[in-house]
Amino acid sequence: MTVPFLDLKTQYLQIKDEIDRELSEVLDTCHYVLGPKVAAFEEKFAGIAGTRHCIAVSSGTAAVHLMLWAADLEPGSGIILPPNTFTASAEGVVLAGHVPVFADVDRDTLNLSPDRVNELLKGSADSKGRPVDPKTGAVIRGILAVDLYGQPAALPELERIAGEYGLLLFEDACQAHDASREGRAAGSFGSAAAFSFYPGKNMGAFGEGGAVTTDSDDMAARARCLRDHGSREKYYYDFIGHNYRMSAFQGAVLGVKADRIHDWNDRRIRAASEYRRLLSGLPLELPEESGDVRHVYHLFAVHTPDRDELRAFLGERGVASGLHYPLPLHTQKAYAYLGYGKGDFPVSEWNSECNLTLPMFPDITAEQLQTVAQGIVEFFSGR
């Protein structure tokens, strides 16, 4: 049998009637941008993220940019982040007028390493004793942790480090809806967090969407203003802003999905457990959960030096797979100006060279899991 990487249609059919009703209400009221559907979703998602505020926006990229922009850091500040992430993480830093400062990740979680961050902060300082980026000289004023593949980063430790150095901590939780660490929801750490609701996410819109979550009244007010052309009141502008408003259609869809995300993630967690059982004993590194976490498995990433051969083998048998991500950001042409090169971040580079993401979605069946696992077993048995 064939196994898709992601099955959105099955999920849609389960909620189609409710979605149709919600979208019809948008059409009937003609509130097409922001409006009551988006406000209702914001309230629901703030509860999921464990924060006082949720500011819905037009995409996850917009969310990363907006939270860094709303923080009002001095232009040209250095922001530490991992290189094994989607480009939107670093794009948000650049769009906000700041400098990406890369630090490597831990091998077990592939999330930003507190030890590497500490080394970087201790490595160089300016005349005022402030930590600076050794590549660009930018004064480091923030840390942007990424909850890769659905597992929250070592955020409590990064909060401690940020406090020690007087930095702001930001969370890219775009893959971690309803995840948690030490009982705290993803989205509730640091100054603010960014979420993506791209259709393939654990909680996906029917198009683009994103959100910023925060406990800060000031940051929430500034973010709401900036997402709407810098306006607190229509046609009166306090800042130069942007059009990052969420469509009411996406708010309506996400309001329905918000009621189901915990159950959908529970099913992902069970599928991950079954993958582990079926793939144990193979020469394959399986994802690890570190500490007291709720890892929601946006992606189930395995690692092998035979990644490309394994992927081709599975593809020939109708099993889809993905690469997340095939080239770390510090070696991408777009970020060459920062001065990094191959070999600078070996764990991130290992991840790019060896990772393979297997089919994962809430409705994946036992038969589909067995098909994927059997293909992998056959591949290694023939080597």
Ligand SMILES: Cc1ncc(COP(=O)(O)O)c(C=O)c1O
Second form
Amino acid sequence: MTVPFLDLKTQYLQIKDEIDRELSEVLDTCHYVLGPKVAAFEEKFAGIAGTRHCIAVSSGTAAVHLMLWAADLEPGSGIILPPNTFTASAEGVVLAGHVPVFADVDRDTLNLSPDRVNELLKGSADSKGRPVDPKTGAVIRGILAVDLYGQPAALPELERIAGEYGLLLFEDACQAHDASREGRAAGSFGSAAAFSFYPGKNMGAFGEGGAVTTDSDDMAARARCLRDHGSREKYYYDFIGHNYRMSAFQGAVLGVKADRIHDWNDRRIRAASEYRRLLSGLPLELPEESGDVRHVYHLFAVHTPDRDELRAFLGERGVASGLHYPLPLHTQKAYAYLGYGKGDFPVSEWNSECNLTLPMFPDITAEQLQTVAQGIVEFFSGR
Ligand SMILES: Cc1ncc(COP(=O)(O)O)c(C=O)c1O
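Would you mind giving the form predicted in complex with this ligand, to go alongside the form predicted on its own above?
Okay, now the whole complex, with that chain kicking things off.
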């Protein structure tokens, strides 16, 4: 039996009638961009993220950029974020005119470490006593936490730190739809959050999509305006904006999926606990949940120094796997200008060398989970 990394077709077939009906309504009305389907989806998704506003956009990358842009921080501000994330987290910072300031993650959750953030903020200050990035001298004005693999970061603690230093907290919740910490939904912490609806995400569009969620009326108004060329009224421009509008087809698909995301995540959580049972006792680190959290397992990541051999062994048996991510951002060519080097963030580097992400999707069957686990057990029994 082969096991795919994810299976989008099975999910589509379960909701085909409803999706097809929604899409044909878009075709009938010829309202292809924003419009009633996107507005209805925004309302539903604000409910999922627990915020007053949701601004649907054209991708998760656009969402990260837009939330930082709409925050209207001084140009060239330092924004603290982990290097152990998808490049779009840092791209959003740079596109908004700011400076990525990396801080390492905690070994158990692989999320931004409040201790490392505190150290950084205490480390250097300018003549006015404001925390600065020791590498570039940029005044630090924000923290961008990433809810990696579907587990919300230590957001209450980061909110407290942000408050202490007068910084804004942003959440990259692109992997964490319907996750929560201490009963608060991912997307509802800090000033604003960004979501991705890339097809492989827990809530995936049939193409590209994203959203910004926020409780701030000001940020929401600015984000809505910037998403559509800086205009509140057609052909009248308050700002230089962008075209980050969501397609109506994606709004229609996501409106259907919004009604099911909680159930689909429950099924991922059950699959994760089955993986834990099947893989216990092996020389393999399993994902840890920290605190009162709903981890929605966008990815189920295990760690072993024999990662490459294990991946090849599983591949030969038809079991797909992934690497998230093979190289942390601070050692990527694109970010070399910031002046970091290997050895700066040991936990992120360890993660990139040892992580392996296993097949995970709501419809993964007991047999498929067995096949993956059996391959891993065989691999270690031969060592
Ligand atoms: C953590 C994180 N941030 C941002 C993004 C960007 O989202 P998109 O691919 O929809 O542009 C992703 C998606 O891959 C992501 O995983």
